[in-house]
Structures are given as structure tokens and as C-alpha cells.
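Only one chain is included here, represented as C-alpha cells and corresponding to the form predicted alone.
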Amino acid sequence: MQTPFNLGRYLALAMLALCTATAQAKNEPVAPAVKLANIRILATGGTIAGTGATSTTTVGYAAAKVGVDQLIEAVPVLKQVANITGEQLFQVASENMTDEYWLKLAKRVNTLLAQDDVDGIVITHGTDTLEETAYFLNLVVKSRKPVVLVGAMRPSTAMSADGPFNIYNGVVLAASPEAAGKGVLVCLNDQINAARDVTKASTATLDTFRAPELGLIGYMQNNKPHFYRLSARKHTVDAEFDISNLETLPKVDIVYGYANVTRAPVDALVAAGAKGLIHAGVGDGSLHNAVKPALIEARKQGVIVVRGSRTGNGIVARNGEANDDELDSVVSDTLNPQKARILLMLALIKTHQTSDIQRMFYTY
């Protein structure tokens, strides 16, 4: 059977041949084809891979159902901006993220980025713990090549699903030389955030990822990134943490401060084997009279205590609301409790000296 004649394609090829011949006749160089970056998409699950009962289901959907190939196929324009390959590393709703998943992901990212045929990585991830995964990678990735985390607030089956465009922007960002050396980035809703500073700030809206005080670092507009500031804290190749031979991470837990709190959570976590505790205190990391003795006892048993704040903004002052020198405790600086936990886990791989751990909190 004869192939149908395509007039449009014929004219386009004829015009290209004419332009090339004209340039050669004038001894002008023919413009080379644009070399596309090689971007690997690592899929881990989440809402971006979720499905709902109807096109209007945005609550009560099933997360982590759609595979990486389907995610890529849903954005056919990707092939115009990069050479894309996909890999389903695992498939999990991100509220079920574990240290084991983090280690698997980080090791795979480092292996891929060491290859000459990988220029950058995009990770699709659930939004609930995306900020934690991003910060963990920010401390353990050993490359200046771009690593970008993307997610979605609406499942893939929603009529206004945000996942496909977030994936597109993530690939454009990861393929951009401008993204290199800026640490692990989070890209959703046309905004670029640094892994250290960003947090999930809304249960449902598309602009959920925000850096409340320090601000985003850039925007995606007109198919390119626009950067306006950088994170001042060390990251990636400049970080001192090596997880290449680790199978587990030290156990660190979080205790929450509130009115009428008791010491029971502290005692229970220490009894369960915690090597470190993040105290998410009220205000500037204040310690309740009922909890302070439990933390003192925990420290005497070798548990590292970090005073943080539940407020979500501001610096926790050393020797402010508590005498940290006397308590031999550490303060979290501006890290929120969930990110302080990550840094303490990695710190405990290297040392149990509180002075050195405090240095790390002021460095990263």
C-alpha cells in the first residue's frame, strides 16, 4: 500500500534543502542541530502518579499508581527539550517515605550523575515529604549537575492536573546549564525553590511550596529558568556527608512542645532507641518545665538534643530560651523540625560532639 502524500512535510523538506543549498553557495556555515541534554526521570510515586474516580476527584484519590512511562507519555513535548529516559525507582505515597527509600534514591542519583551520558535528574515525588527528600539529597548528592524534584497537588486524572506541566518545567530546569551548582531544587507551580528553605505550606492549593521568610530563588517562564538569588548554605559537593556505604541511618525523632505537655513522649522515644531528639518547642524553642528534666536525662544517656521551633520561621537563638552550653544541647538555626532531623541523622554518622554538630547546623 502506498504511503499517502503529505504536502506539508514535502514543502518543509524542500524549504530546508533550499536554505542549506543557499548557505553552502554563499560559503556560509549551516547552523548545527541543537544538542539536547540527557535527562533521567526517576519516579517514586506520590500524587503526581495518582488516580481518582472521576476527573473532578482531587481529594480521596489513590496516590502512587501511574508508572514513569505513562508520566512521560503524558508530556510528549518533552522530547523537544531533552533526551528523556525514565526509571521507576519505587512507587510510594510520600507520607510512607523511609530512610531506606532515601538511601536507595541518593545512591542511585549519585551513580547516574557520575555518568557522562546523564546531564541532570528530575525526581517525581509526593508532596507530603518532598521537602525532606530534597534536603536529604541536598546534603548527600556528590555532583554539581542539576537535581530537580517535582510533584503535584492534583492526581493525574484530574481535569486540571498540575503534574504534567510541573514535569515539563522540571525537565527544562534540569536541562539548563544555569541550574548547575545551585544545589537540589524544587520546581512546582512555575516557581523554583532551594531544598533547604522550602516547605509545604498548604494542604491543597497549587502554590503549597513556599520559603516563608527567605523566599523562592527563581521562576520558570517562557521555557527557561530565571534565577534571582542563591542559597548561602553549603550543599552537594561541598557537604561533608557520605552515605555511599550506609545501609541504615541513626534513629532521630521529633517531640512537640505545647501547653500542658508531659515528658512521656521523650521517655518513650529514648526507650525505643532514639540516638537524637529534635524538640520542636514553642516560640524560640522554649522548654516546658515538665519536659526539661526528661531531655537532661536523655542527654546523660548519650542522646543528642536539638532545640528547634514549631513556629516555622526565624532563628532559634543559642543560649536564648535555654542555656544550651549548660544543657549540652544544639540549636536548629532556621531549619524546621523535619529538616533538623535530617541534618542530625547525617551529623551522627560523623560525630557525637555537640560543638561539631552545632557547627554543622550553622553550615548547612
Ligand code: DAS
The other form holds:
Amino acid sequence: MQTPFNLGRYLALAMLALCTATAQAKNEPVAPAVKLANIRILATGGTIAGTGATSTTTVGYAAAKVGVDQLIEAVPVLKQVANITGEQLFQVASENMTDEYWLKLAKRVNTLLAQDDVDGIVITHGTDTLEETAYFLNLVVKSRKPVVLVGAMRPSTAMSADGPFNIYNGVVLAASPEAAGKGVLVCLNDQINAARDVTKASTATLDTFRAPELGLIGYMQNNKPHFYRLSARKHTVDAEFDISNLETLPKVDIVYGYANVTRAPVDALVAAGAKGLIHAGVGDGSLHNAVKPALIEARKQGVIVVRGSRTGNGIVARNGEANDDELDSVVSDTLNPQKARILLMLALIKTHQTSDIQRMFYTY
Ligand code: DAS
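To test you: the structure above is the form predicted alone. What is the structure of the form predicted in complex with D-aspartic acid?
What follows is the whole complex; the chain from before opens it.
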């Protein structure tokens, strides 16, 4: 029995043949595959790698337990947005960060970014000192390629853990051409902050990373970055600091100002070998009468003194609450004490001239 002739089927096949012949005749390119950026994830520990006893444990968990492969496996969609490779550089809760870890991380970042097959880096890091590591890298990374630090406020085992989505956003940001040349970036909670201006502002909330007065620089939304401003200070390839041959960093410490303070902390830190002191003063960097003589003596022993503020925002004005010219001290400008410490550490590698160091505080 013959198969009944099906005109519709015949016409469909004829149209298909015609379209194929036309495309081949026009030699139309096949839709090019989108070339994905090569992003290296450097894992260092922290809560993002933490584990808790239950899905509702968000304090009292163990940080720095989960390895980089497991962090990547928790975000399967990553392979759709970048070619991902992971590396466990070290595994610490970031309250235990050290100069040795910083130098190891910075050297690894610079080595990787010098490679043509690395387009950007995401660093997973504890939140406690994330702002410090970010600012240190902002001053010593020698590339315009994106470097993005991400962390989490809930451990990986928690319900609605924020780590996986922060890693996803961090990789999308690092893979975005518009992230290049903007300095080291911090990306949590759908927000993009500049390394220089961001600080951890809350002990436990998901929106803890803020730049209270200077503000964030953009948002992550709908799988891409949206930038609205930039930090005005120099960074990365425009910075003058080189750590490539360093194994240690100068010892710089911080003393806190408060009512009824004594000179004891200053004297103790100078005796312990501090080469620089950041004074986190009350208000506009004011010095208590009990502390000023200790700082004058420290300066006479060659210690560089920076007048900062415990307020966390605003400019510490030179020759404002103290005569810096007379004290031969430096003012921190708008850097918080923990970031002023980092800049002074790097400055002391190059110079002990207070005028040159003050220039650096007005530059970075
Ligand atoms: N455990 C602290 C740290 O590693 C907290 C955190 O990561 O959020 O910094």
C-alpha cells in the first residue's frame, strides 16, 4: 500500500533545503561561541568557607573549613559565565591574617595576572580583615585586570548562605571588561565597593560592608555590574609600591584614643620595636595630654607618627587639633586607622621623610 502523498511535509522539507542552501551560499557565519573569561579563584578561608552545626547556625561556627573545589561546586552556574580554575592559597579565619599571608597572596596575584591565560581573579576571604587585604592589594597589584574580594556573613552550611551568590557575583564582576582599571574591588550583598573606602561596619549583618560617607561605586544586578562612580585616589599600576622582593613588612601598630587614656600603650609598642604608630584619636585626631609626650619621645626615637581618627569618617586636618609641623607627624586624611597602618607600612619601605609620607597619604 502506497504512503499517501503529504503536501505539507513536502513543502516543509523544501523550505528547509532552500534556507540551508541560502545560508551556505551567503557563507553566513555560524553564531560565534561567546569566549568566556579565564577567572582564577584564590581561596584563603573565612566564614565563606565555614561550617556550622545546623542550618540555622550563624554564630559560633567554625571558619576556614571548606576547600576551594567545594566552594566552586556549590555554584554550578559559574561555568556558564567564566572558565573557572580554583587554588587554595591558605585556609585561615581572617582575624588571624599576617604579613606573610599578605605577601604570599600579593605575589601570587601579580604572577597570575601577568599570564595571558588569566583575565581576572576572585579572592574568597574572611570578612574581619577583608578591607585590609583589599587595600593592601590595591596598593601593590601591578595589573589593570580585575581583582575582586568576596566573603560571607553566614557559613556555607547556613540556610540562605550568602557565600555562593557572592562568589557568583564576584566571578561575573571579575569577568566584566568594565571592571578593569578600577582598582581592587569588594563585592558582597550585590554591592560593589572600592578597596580604599570600604569598611566592615557591622558585626553580623549581610550588608556589613559599607563606605559610610564616600559611598559604594556600583551594584551587581541581573548578571552584570552597574558602575556609578570611582574612588578618586591612585591604585594598582599607578601606585609606587613594590613588594616583589619583600619577605617581611615594617612593624606598624595602632593606639586608640579615649577618655582618661595613658601613655602606656605607646611606650609598650615603641619598646616592642614599632617603626610607625597610628594614633586613632578622638574626633579630628585629637591627642590626650597624657599621650602627647609619649608620641614626641617616640618621634625622637625615629618612629613615624600618623594622627588618625577613631570616628571612621571625615578628613583628619593637618595642623588642626595638633601642630603636625611641630610634632613632625603625618595626618591620615580619610583613611581609617587600620588602612592608615597599611599605607604607612608600605611608605616606610621607601622613605622615613614625613613630608614624603604625607604626600602618599594625600595620593592613595
Ligand atoms: N571568621 C571571620 C573571618 O574569617 C568572619 C568572617 O569571615 O566573616 O574573617
